[in-house]
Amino acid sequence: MARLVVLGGGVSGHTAATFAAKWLGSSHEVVVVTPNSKWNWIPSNIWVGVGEMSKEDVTFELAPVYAKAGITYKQAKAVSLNPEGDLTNDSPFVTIEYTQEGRAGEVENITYDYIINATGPKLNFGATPGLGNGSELGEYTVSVCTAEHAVHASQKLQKCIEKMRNGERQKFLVGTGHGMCTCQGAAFEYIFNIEHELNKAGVRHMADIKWISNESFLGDFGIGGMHMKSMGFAVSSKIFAESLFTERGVDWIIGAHVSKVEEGVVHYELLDGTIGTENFDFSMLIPPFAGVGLKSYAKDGSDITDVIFAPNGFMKVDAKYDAGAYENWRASDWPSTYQNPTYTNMFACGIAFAPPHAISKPMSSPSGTPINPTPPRTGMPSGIMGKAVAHSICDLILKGEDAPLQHASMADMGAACVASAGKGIFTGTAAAMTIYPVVPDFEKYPGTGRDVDYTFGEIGLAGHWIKHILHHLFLYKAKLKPGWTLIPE
């Protein structure tokens, strides 16, 4: 019998030990290691965070799903590798630190035949001195990176409206809250839903609202932007985001590095060197990610760390890393089987993979402070990794070490998002957009790196209804309802 380990349950990982406990059945064990008990679907947290659904609408308990595909759940964190064993022990396995009530503290080794490290991102708070973690502590911002911090995050956002009602008149400010921050799209859709409620709640003429990223242009979102198909014409994301910003009313500071936040005040630095403030009433700021500080260890003990993973934490895999400067850069530099080069039973996959550069390009002030997006690895990518690295793995296991790896590269892998705009059954709206591929490749199609035939998107509320039912279709295939298979990544 072999053991697949999976450390994280999140959307990448969640879909590949579902994927690989239904293609190796009973006959191998499949373990995942994750902290949470609940399952999140992250995309709709922005709308918990608006006060338009609850905690409850975004998560369910992961140990009734796991026990009914036949998933050994551990909820514990991740804490050590050790890929050759120790000098005790030949097999590899992983250290665990539970979680759970009850057992909180206790530490497990897990051997391991393949190992899957999909942990996600470390939300680096500390990043920014000030950025607010979703707590109460003493921090000035709110988040929306988890369900929690959505419902802190709408909590405030409630006061906030009441202050309106009362002729009290508000400043907000939702973006990046560093200069090396991804995930911008979560910060899109939360500043355009936050104006959506206002003008529900009839508030909005008492608020002012704005925009700070470390995005060189609008409608950068870490990809470099994008030229898509829109009412038959070939358009850049740069004229259709400063177009939604201008009709929207929100003014938009960009190129900016969140140096720190106090209360009521952020400091930023730009990229032409200047240094400024900017006040509000409420903030929304995304913080940078980084690894969850997994170490590494060889037999004898010594400290590995650096040889299975990036300085930033992210594990090491298929990738060139020696890329060198951003005129070298080439599509073919991405990951395509996320397979470790020096541990073949090691993979990773979703965030938790080093990415090999970013894919907009890198900036920096005049004083050397980096300001640029690093590369989104989230949603429909993190997924259709996660399926693919399953079926590698399940086929190493059923038809030997010989068997091909599936590849999914970011830059052969199309992408579709929707970005709600505000929550409304007859008034909401939503930019649904496809790209192709994600990694722009210039090679393949010069000028815009992208098949501008696959790559288009329309604003509207038929992309709030694309946006809802995904919603319930997404919540429905991870929690293995009867034809979960067969809705795609």
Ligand SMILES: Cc1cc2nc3c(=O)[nH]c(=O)nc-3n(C[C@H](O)[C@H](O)[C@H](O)COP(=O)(O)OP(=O)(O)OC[C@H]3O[C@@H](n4cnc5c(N)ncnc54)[C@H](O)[C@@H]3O)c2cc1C
The other form holds:
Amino acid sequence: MARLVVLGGGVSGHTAATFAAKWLGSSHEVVVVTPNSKWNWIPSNIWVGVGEMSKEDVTFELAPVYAKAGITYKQAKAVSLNPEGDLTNDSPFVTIEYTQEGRAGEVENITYDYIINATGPKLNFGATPGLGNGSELGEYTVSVCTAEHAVHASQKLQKCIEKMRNGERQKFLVGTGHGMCTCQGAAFEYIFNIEHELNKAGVRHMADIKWISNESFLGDFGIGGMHMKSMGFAVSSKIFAESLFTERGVDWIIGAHVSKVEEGVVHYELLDGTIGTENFDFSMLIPPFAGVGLKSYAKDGSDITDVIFAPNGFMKVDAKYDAGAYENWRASDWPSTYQNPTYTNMFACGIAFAPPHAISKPMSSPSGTPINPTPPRTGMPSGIMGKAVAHSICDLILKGEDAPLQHASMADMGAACVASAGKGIFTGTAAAMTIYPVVPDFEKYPGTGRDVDYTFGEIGLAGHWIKHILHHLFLYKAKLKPGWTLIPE
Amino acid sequence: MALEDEKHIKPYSQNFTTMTPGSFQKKLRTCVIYQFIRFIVINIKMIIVVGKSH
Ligand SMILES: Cc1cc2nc3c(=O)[nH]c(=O)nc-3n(C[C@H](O)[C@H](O)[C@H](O)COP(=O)(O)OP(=O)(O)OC[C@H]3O[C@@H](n4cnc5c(N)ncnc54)[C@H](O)[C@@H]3O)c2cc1C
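Switch over from the form predicted on its own to the form predicted together with the ligand, please.
Every chain and every other molecule in the complex is listed next, the one we just looked at coming first.
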């Protein structure tokens, strides 16, 4: 009997674990180690953050789902990996620390034959003074990265709406809280959902809304922007993004590294070296992401964390990490099997794998502060990677160690993405986009880097309907309800 | 184009150079019949991209 341990029960890890359990059956064991008792459909946190959904609408208890799937569930966080075992034990193991009520702090070693690291991001609020402390959100801004954060954001938003109703003008500042952030899409959704809600509440005229981000142009989204076919042109996402911001009366600051946050004021440095401040009454700033800080030890107990993990804490996989300057970047730098090159029974997928480099052009201010988005690993690619990695491991277990691995490179896969711009069954809108491939391939598609026949976007009610249907569809799939395998990632 | 549609464009500002939709284009965005057709079209496009990616 082989044991597969999956670290992290988020989008990528949950996909990997549930497919592996289905494919391996009861003759092998799948263990999931994840610190939360509930699964969260993170994209809908945006709607929790404006009070349009509750925390219960976007989460569900994991234990019954894993019991149904025959998965061993440990409500715990992984702390360290011993890929060679230790002096008393030759089997590789992972050390976990329970977070489950009644067992909190208890430590256990779990041996494994294969392991998947799908621990997602550490929300690194502590990287910006005033934004927070470590992975804890600070007191001046709000966040929508977790369902709890989003509930808190919604409460603050309601207070601002109340103030506006009482005649007090409010300033909203939304975007990224550091020069090296990713996930601009989430901030984009949140700012337009706020704008929509303020309209609905009849207080839009009392609000100034501003975007602040590390993108060098609006519509970069950490993927270097994209070109979409429109009116016979290949049009840059910059044009569409600027158009939407203008239409909805949202001002913007771009190329910004938020260097400090204080009560009601953000300090920033721009790509051209300008130092400035921006006041706010309400601010949601996405934190930079890092790996969750897993350590790793060799058999003799020596620290080999830097062998397995990149300096940012994400796990090294089959990527080309020495590509150098952006002129040398190739689509083939991106990993496709997500196998660790040193320990071949270790894989990483979703946000947890170390990307070879950014997708957006690297830039810095005259003083040398790097200001450019880091690459996003959104839901669909994270799910596809999780499934591909599970497939590879099942083949290795069931067909033998020579079985070929599955490939799922972000330079070879597309993504469908729906960015909400306001909720409402007849009044809502969302930008529905597809992009192919996610990572531009300038050898295959010289010029735009992508196939413009499969890269498109449009905003409207249809996008909102799709976003709403996806919310229900993905929760249905994650709960492993009948036919769940038919719903694509 | 109605003056209302241009209300957020500020002369000499960073948003002066962008394109801006007219009222017809904006109406289409929430026109249920048109959006129902777009719903089908977008779904087909997404299914093709999803199919190419798996
Ligand atoms: C507000 C918001 C909106 C978004 N909207 C969209 C969208 O509309 N479309 C889209 O495609 N993407 C969206 N994304 C991105 C999407 O959520 C991510 O791409 C996706 O969640 C990544 O999956 P993952 O499994 O890598 O990480 P996660 O889903 O974050 O899962 C990581 C899991 O690992 C667990 N974990 C953490 N530390 C440990 C540890 N030490 N040991 C074990 N487990 C651990 C975490 O608790 C979590 O359960 C959004 C993100 C945010 C923040």
